[in-house]
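First, one chain by itself: the form predicted alone, in structure tokens.
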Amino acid sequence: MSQYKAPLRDIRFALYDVLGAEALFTELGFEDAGRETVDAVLDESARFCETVLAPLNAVGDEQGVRHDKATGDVTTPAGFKAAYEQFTEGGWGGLGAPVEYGGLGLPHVLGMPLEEMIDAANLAWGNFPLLSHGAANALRLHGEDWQREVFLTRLVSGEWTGTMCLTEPHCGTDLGLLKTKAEPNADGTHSITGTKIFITAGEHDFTPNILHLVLARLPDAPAGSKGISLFIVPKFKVARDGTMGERNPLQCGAVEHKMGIHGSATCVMNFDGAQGYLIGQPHKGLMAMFTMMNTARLGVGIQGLGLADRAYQNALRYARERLQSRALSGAKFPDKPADPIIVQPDVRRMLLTCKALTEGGRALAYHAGLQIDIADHGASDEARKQADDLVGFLTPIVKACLTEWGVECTYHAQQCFGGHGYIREHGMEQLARDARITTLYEGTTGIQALDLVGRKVMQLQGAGLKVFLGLVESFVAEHAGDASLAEFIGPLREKAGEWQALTLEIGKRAAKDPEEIGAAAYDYLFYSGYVALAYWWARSVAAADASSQSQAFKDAKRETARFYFARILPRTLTHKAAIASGPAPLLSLDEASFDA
């Protein structure tokens, strides 16, 4: 069975020493904020996470969810629900949230290592509060004074749970096409009928309420997305008041029968004249529905750190125990029968490739999420807009790339266990499984890269983009005379440069082209994500050879930021060579042809 230790080493390195977290929370004005407090946050996280979640991780895929198709209601794995009540109790669910809403009011980055921690403990579980966060944003940011008072309350205490409802069954990405209905009643209400489809824990049995936060059309809607609105539809139909009343006419039609996250409700909503409130403005749902989508967005991309993590703990601790053949060198262990299979190159190129991956995505994720952060508390209007820009520019990165290496880890790690990580014994098939949904929910790889590329990139002109190639280049102007660091400036100062030519390039192809958007987009999409992880080995290095970490730690993060430069950083030869060959080698084949 696997195992799990919550990193809190490198989590704490990534915030205090990489990031400069505590400096930067007393300057944003969390004064709640110290490092005792956040210490303390961290540490009761991972006591959480490892002693309650993780053990339920396997229960979960064994046994998953139960749908009683009579009356719709479903009931979660063993253990699952008073997980969940232990969550509420611990006030996790609202660990950033405002004070006036019932949160703790600490900073948002601080959210992200405990879902770290969550997700590697238990992926299928922590998706049952995950999108209540996306619910309780869109709340706060676009609700009127009442539903904040009514409904987000509720979901910061955790004491009822929030969703997404988005995709139908002819409509996934072009939410344009959705078909459901909101029909004006004479009180204020709106009735929505439709069918929704993927509604991660759509229904359940943790708590007494769900809000479901519906896209639907009002009678006079405009065609495409320009004519979709927000609703808020409970579960249970709730007065203006707070009152709980009657069962609004609602219903899990079923639950889907998944690859992984077995333990998790994916479920078929049915809306057959539902009581809902109209949150912010009519048909303009789309701005509220993107504020739950990048939060649900930088989540995702989370999930698939805490994955590549957990799985890579598992494959260390069976590479150093596993006895088989012997160095080609030679015997390094000459006491033992066999060498252990961690002295073979094959081996840690594996290991090596998720320590890399793992601890450059964290202070990528983290940093992220701290221009949340600063774009809400920032000391001036630049900093806010900076931030913003900033943050808008890495959530397709962040999402699609951590899920991406989240896979690609998780598969390395079943591999250091050869056969054995085939089956359920060591639990790494459940790892490898589960990682793969996280690069299709919340928006495919294909569409972070069209959204990275079409909208943060030429849309908006590139703003984030200049932001983070500014912090590239103070970073590289205040070490360009540190020899230690010489090694990683010269190489970083150069992919900035070409990072800055390719997507000039890019744009100037693509207005005799839009085709080129769409054939680069993929490509471009992780060539950034190399190079701004490349960013993250460098100031790594920087900031633990100025720490006061052990001088193991040091050396550890210096050869794993070598092996990153030379192993890992050249796969952006290739994704450039595949920009550089347009769309003519994905477009020239007529369909047609395909099956020729």
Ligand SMILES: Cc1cc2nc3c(=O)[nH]c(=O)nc-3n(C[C@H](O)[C@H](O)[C@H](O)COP(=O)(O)OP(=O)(O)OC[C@H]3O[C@@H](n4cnc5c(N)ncnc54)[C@H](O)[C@@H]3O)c2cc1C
Second form
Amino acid sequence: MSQYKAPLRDIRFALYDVLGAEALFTELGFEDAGRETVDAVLDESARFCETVLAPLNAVGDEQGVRHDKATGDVTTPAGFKAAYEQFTEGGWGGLGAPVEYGGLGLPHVLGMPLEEMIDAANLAWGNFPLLSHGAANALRLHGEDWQREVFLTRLVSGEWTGTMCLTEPHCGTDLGLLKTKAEPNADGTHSITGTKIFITAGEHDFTPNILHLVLARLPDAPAGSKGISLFIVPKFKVARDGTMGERNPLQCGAVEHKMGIHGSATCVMNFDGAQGYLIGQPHKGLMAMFTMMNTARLGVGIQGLGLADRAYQNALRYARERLQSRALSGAKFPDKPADPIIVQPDVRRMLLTCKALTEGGRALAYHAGLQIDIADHGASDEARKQADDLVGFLTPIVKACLTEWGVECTYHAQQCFGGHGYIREHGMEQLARDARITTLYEGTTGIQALDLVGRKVMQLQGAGLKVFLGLVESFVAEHAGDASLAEFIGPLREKAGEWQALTLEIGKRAAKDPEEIGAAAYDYLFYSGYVALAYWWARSVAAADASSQSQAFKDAKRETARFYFARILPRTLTHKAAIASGPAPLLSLDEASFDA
Ligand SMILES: Cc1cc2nc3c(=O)[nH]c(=O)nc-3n(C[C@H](O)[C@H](O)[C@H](O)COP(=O)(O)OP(=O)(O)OC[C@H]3O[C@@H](n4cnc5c(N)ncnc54)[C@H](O)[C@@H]3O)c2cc1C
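Alt. form predicted in complex with this ligand, vs. the form predicted alone above:
The next block holds the full complex; its first chain is the one shown before.
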């Protein structure tokens, strides 16, 4: 079985030393988020994830969820429900939620290490509370007062869980095609009818009620995505005074059998005239749902990070223990029958790739999460707006890059185990299988790429990119004369300039040919991700040098940064060349000739 130890030292390093979270929390008015409290939260999260959730990871994979066709009930794997009870007793679900709704009122960014540890320990379990956060956010921003009072408080306490019901059999990415209907009733409620598929945590045995946030069309709705409204549809009807009534006519028709996350209930949900309440304005549901999706997208990025980290930890342990062959330059451990495989450059390539992508990715993701706190609590309108632009820009990068890197790292880590990585008992194949979904749900990698280029860069005139480049520029200027950082500052300056030029070039070409956007999107997204990570690696070295961390820690950061700049950052060259080639190599082959 794969093991898990929460990487508290690096989490604290990212929060305190790299991001300066302690001072920022004070600046933003989080009086209860002093270092002692934050440390206690991190320690307790680690304990819960290591001792309660991690041991259930293989159990969930083996048992999966069980569906009763007659009743529609879903039974979760042994131990999952009890773990959820501990989770809610600890108030973990409401960590970053406002105190007025029963939350702890701590900074949003503190939820990220918690989610990272949960996902690393047990991704399938983590999916049950995940969507409650998104549902809570949608209600907080778009719900009516009574809806917040009745539903939001219960999501925050974890008494009930939430879902996100978008996907239908004929539409996933293109929600403008959805058919689920909402008929108005005389009492102001609506009757929801339709089938949703792939609904995470659509049915389970954790809580007495489940709140489905459902996208549906009103009778007078315009066609396409401008005619979609959002409804809250509880499993058991709920009156406006909060009392729970009879069963709503909705049921889980089946659970999907999947490649990974077997312990997560992925449900077909049938709504048969179920009573629902409109959230927000009619026909503006997609906007409200985007609030939910953005929170969830950062959360899914964190899933990739958690899995990459767990996979790396196990590969590292194995590479130190596994004795095979000798180092090419002669025996490094002559007293042993063979050297451990960690002496081999190729094994180090895989380990260092995981280490570089994981630790750099952690700083990148936490920085994005911090922007949500600044956007909510920043001192000036300008600071709040900049943070909002930045988090919008970084969300598709975090979601897509961290999940694709999660897939890459679980692959490398499995490879470090040789054939043993393919065998179930080591748990490495589960990590690789579980990681695969993260690049697909909450919008595929291709869709994140289009969101980045089409919306965040072209439509919004690169507002978020400008803020990020401003950060890079200040850092580069601040350390211009710093000889110890020169090896990173020069290439970073060069890449930042190239990034800007590349963006302008795509914009110019897209003005003439709209296909340019789609052709450049994937490569532009990864180009952006790798340059952003170069910035975080340079900053990590600077932060480590300035910190009270051990010399070994500082050296490890510097050497990993060197590896990143030498071996991973050059991937940008391929992406740049692909972008330069334009749409022709992708679109010239006639559709009918693909199998010619
Ligand atoms: C385990 C699991 C859990 C899920 N949980 C939920 C949930 O809780 N709630 C929910 O509503 N949904 C959920 N989903 C659905 C998930 O979000 C969708 O599967 C995903 O968004 C992709 O939609 P699709 O499967 O219909 O693929 P499609 O939209 O058919 O896409 C197929 C391929 O075409 C590409 N593509 C499509 N359109 C474009 C375009 N315009 N430009 C470029 N490429 C394009 C996609 O990137 C993809 O590679 C879940 C799915 C799974 C498997």
